[in-house]
Structures are given as structure tokens and as C-alpha cells.
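Form predicted on its own, single chain, as C-alpha cells, below.
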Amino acid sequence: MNTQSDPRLLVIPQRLAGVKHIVPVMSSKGGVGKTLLSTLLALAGADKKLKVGLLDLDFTNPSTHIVLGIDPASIQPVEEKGVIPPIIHGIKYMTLAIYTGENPTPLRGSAINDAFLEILAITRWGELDYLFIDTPPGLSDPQLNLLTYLPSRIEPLVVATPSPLAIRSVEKLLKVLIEGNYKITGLVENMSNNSKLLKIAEKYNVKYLGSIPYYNNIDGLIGNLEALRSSQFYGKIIHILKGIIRA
């Protein structure tokens, strides 16, 4: 496909024109809690009466709906000159799972690029303060599409754990974002009690938004928003959101 002549590339900026901040939540490795973080940041924003949206760009394994405790098959978006995202718990929400349910979606290459362009071209976000985007780990097609097609709009939020493997890889991700002159929202250290990544943030002049300790009961709360809101984890999320808003 010749993306230079793809009409969707002209539509996407219009769809996002009313969004003040586009924050893709990115990680260099999997298993760092990125989906939980992006979903709960959106929820915390809605709780604070901000206009927020949540977009799940993990096309092959969308899972934000699991955190929200909803069955995507039950969601019926309104189609009117595009798709108006349904409001879930105060969040304008869009995910490919609305159309695929729990069926596997093994996509690669041009198919992922096409899904990316389609979901951004059809979704009418309207006015938003923040659009949080859950991305798959690493620098694969969805992230590269964001960096390529929306370079002046995105404000990446980087998530990592303090493990030696994660530290090495998060530095590589930060280098890519810095060399590309992207506006980085900040760095969040998850599953940590020692703020080991503070030095990494200082090294690359990136705002350190805080650390979240490892809570061994958090998996049992996923899908139960009342329990999540009452958790210490959610308290940390609110603290991080305040740092983002002040950024």
C-alpha cells in the first residue's frame, strides 16, 4: 500500500484535532504493567472530571477491556460519519476487541499498518484533555506508526521495571525518542521500591514521575474497578497522573 496517497492520512489529523494531549504508554519490554497503567491512568483522569480517552493499539492481544471488567462484544459503538467511541466508566474507549471479541487476531506487516490507519481514521474522539494509548511492548509496527504518522502530536510515557534487562532496553527506547525529538511525558518505574530508574531519567533529562511498588494482590483486583480504586496501586496512579498534568 502506498501510504503517501492513502486518504486516511488526511483524515486522522482531523479526528485528533480536538485532543489536547496524546499519550502513548510505551515500554521496551513486555510484562512491565503497561496495560494496567494506561487503563488506570484513563480511569483516574475520568474520576478527576477530565475528558479522557483510551485507545488499545495492541491489535494482536488487546486486553484493556479485561482491566475495565467489560465484555467487548457487548459494546455497540455509534456509527455516524465514522465511529463515536462508547463511554465506559467515563472514558471514551476504542479497541479492536469490539470487533474481534476474544478471537485471535494474528496480524503482521501491512495488516497491522492497515488496522492502525483504519482505527484512527474512523474514530471520532471529539474534545479530549488526554488520549491514553496502550501499545504493545518494544518498537514494532504500532509504535513506529505513531512515531511516523503523528510525530508532532504524541507525548510518550515510558514504563519500565528496575530489572537489569529492563534498564538496558529502556535506555535504548529513550534514545530513540530523544533522537526523534519527541516530547516525552515522563518515565514511570513499576514493581519497584528503590527508584533505581531515577538515575536513568536524570541521565536523559526525562521527568521521573515516580515508582510503583510490587503489589502481589493486584492481579486479583483486575476487572473489579471498585476494588482497584480502593487499592494502594490506584493511589500511586493518581500521584503519577498529577505529575503528568503538571508536565
Second form
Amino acid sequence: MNTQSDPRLLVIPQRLAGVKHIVPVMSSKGGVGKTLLSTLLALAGADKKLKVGLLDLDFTNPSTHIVLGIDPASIQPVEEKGVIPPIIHGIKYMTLAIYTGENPTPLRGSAINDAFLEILAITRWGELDYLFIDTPPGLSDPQLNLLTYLPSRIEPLVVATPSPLAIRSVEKLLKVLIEGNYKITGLVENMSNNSKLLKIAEKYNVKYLGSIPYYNNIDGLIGNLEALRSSQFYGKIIHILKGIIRA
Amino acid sequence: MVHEWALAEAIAEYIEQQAKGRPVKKLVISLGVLQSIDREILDFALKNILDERNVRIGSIEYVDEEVVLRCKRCGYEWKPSMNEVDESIREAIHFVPEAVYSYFKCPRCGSRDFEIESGRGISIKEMVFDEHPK
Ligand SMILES: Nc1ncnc2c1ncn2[C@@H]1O[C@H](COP(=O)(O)OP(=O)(O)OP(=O)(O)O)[C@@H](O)[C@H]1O
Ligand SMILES: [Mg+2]
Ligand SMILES: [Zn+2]
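Output the structure of the form predicted in complex with the partner chain; the preceding block shows the form predicted on its own.
Full complex below, order starting with the chain above.
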């Protein structure tokens, strides 16, 4: 399939036309904090009265709803010539979990691609300042869908931890993004007490958006918005969001 | 269930691009039964959108495409009857057919790794243009 032959591809640009910035939160390595970061960035944006959306593209393991503390199966999106995303805590929110609930959903690449095209073709985001996208780890179908079908629209934000295992993988992702001339929002260093990745950001000429320390208590706050909002973690998120807005 | 309109827009866009100003004599659209598309709404939406874009269209024919699933683990092939599926599940699959993987399993081995051989969603089967419009 090229970028012309599927009718759904033709309406996706229109569906996203009112979105100023599409920011997929990416890392080829798993478990570095993409879900927490993308969800809280959306929340911080909504708290700042920005128009924000959150799209969960981790189809086989959607988990942004867990951070938001909601039951996705209870959501009834409004239909109006498509699907209007429900507003959750001020965020226009879309996740496959609305349709799959907590059932396991193993998907091969072709099914991931179909679900991607379907969701993007039917969702009417309207006007947004930022659409944050939580992505699964890796550099395969879910990520390539974004890179290939929305090349001039996405502004990826890259997350990494300072582990030697993560550094190698973030360099590979940055290479792919730079080779493809993507507009990179910046690099966030997570679970780190220093700025070890500043060197990487400089090497690849991407904006270093800051580092977030490892907080022992964070798992206890997930799903509890008030506790999350008053956490030190959230303070860091607000700082990072300011960096994104300035960029 | 009016998200059919969104899909109609995609199809209309495609037809318009392919037609390049020629009238469309005949259009055959295949409706995968898995997605339980409302034919009337789709037809209404499609005609409306094409009309708005000044794409002239002769006949539109709809054909249902039976759902055939094939298990990748044991090879078993089956044809689920969508009418017997719970309404809320049908609704979920209606929006995103891939939700089928969270509700269906191979009746023989229990695997969720099956292929939708046919009947997933909407596709254009045939498009005939009027090359010499009067
Ligand atoms: N700064 C932090 N301090 C402490 N724990 C953190 C921090 N950031 C993330 N975590 C924890 O690390 C785990 C992984 O975070 P998260 O699920 O957001 O990562 P992910 O990149 O989305 O993972 P995956 O690649 O599996 O999607 C979670 O338990 C989360 O609470
Ligand atoms: Mg995640
Ligand atoms: Zn089987």
C-alpha cells in the first residue's frame, strides 16, 4: 500500500487539519515513561487552558486511561459525521480501549495498521493546540504508521533514561528521525538524577527539554489526579511543557 | 451509528481523485459484514458528498461480503454470524473492526491469532467511468 491507495488515508489530513501540533511521545526502548509523560503533558496542557488531545496508539497495551483513572469501557463517544472524542479532565481523548475494554487484544502488524487508519479516519479532533500521542515501544508498524503517513505533521518528542541500554536505542531513533527530516520537539531524560543525555541532545542538535528524577512514590499516584497534580513529578512535567510551548 | 459519514467522506475523496472530472457510470461497494455498516446511511452520505463535489454518479450497488476468519495457529476456518454477537460487541467492532481480536477466539484452539480472510469493512469493488460524457 502506498500513500494513495487506501481511501482512509485521504481524509486523515483533514481530520487533523485543526491540530496545531501533533506530538507523538516516542522511544524505541520500553518502560522509559512514555505513557506517564504523554498523559501528564496532556493534563498539564488542559490545566493551562490549552486545547489538548490525547491519543493512545499503544493498541495492544493501552494504558493512558489507567493514568487518567477512568474506565474506558464506560465512555460513549459522541457520533457526528464521525467520532467526537470524549473530554476527560479537559482532554479530548481517544483510545482503542473504549472499544476493547480490558480484554487482551493481540494484533499483528497488518491489524495495527488497519486500526490506525480506521481510528484516524473517523476521529474528529476539531481545533487543538496540542495532540499528544502515547506510542508503544519499538520502531515497527505503530511508529512507522506515524512516520510514513503523517511525515510533515508529527513533531516527535523522544524519551530516554540514562541507562547504557537506553542510550543506544535513543540514538537509533534519533537517527531515523533526522534522516527523515522530522521536526523533533525535543528530548526528555527520565528517571535520572543528572543530565547525562544532554550530550546526546547536543550531538543530534535536538532541544533538551529537561530531566525527571526517579520518584519512589509515583506508582502510588497513578489514577489519582489530585495526587498526581500536587506531585513533584507534575512540577517537572509543567516545566517540560513550557519548553515545548517555547519551541 | 453515523460514523458511516466519516467513511463515506474517505470513499468520496478517493472516487473524486480517480474520476478526474469524468462521471462515474457504475460503482460497486463491498460491505464487510464484520463492520455492520448501515447501508442506507452510507448511501445517503456518499450521494450527498459526491453531489456537493459535483461528481456525477450513475448507479451505486452494494454487495455484502461474508465474514471468513482463519486461525493462524491451527488453520481452522470459520464464519461467525454477526447477528448472534452481543450488541455492545457488535458496536465496538463497528467502530474499529480490529476490536474483533479482543472478543473472538478460534473455536477450535482458542487462539486470537486469526486472519480476517474476508468481510472486514468497506471497499470499492468496481468503478466504471463514463469516458465520453454527453
Ligand atoms: N520519573 C519516574 N520515577 C519513578 N517511576 C517512574 C518514572 N517515570 C516512569 N515511572 C514508572 O515506570 C514505569 C513505566 O512507565 P510508563 O508505563 O510510563 O513507560 P512506557 O515508556 O510507557 O512503557 P511502555 O514502553 O511499556 O509503554 C511505570 O511503572 C511508571 O510509573
Ligand atoms: Mg506505555
Ligand atoms: Zn485455531
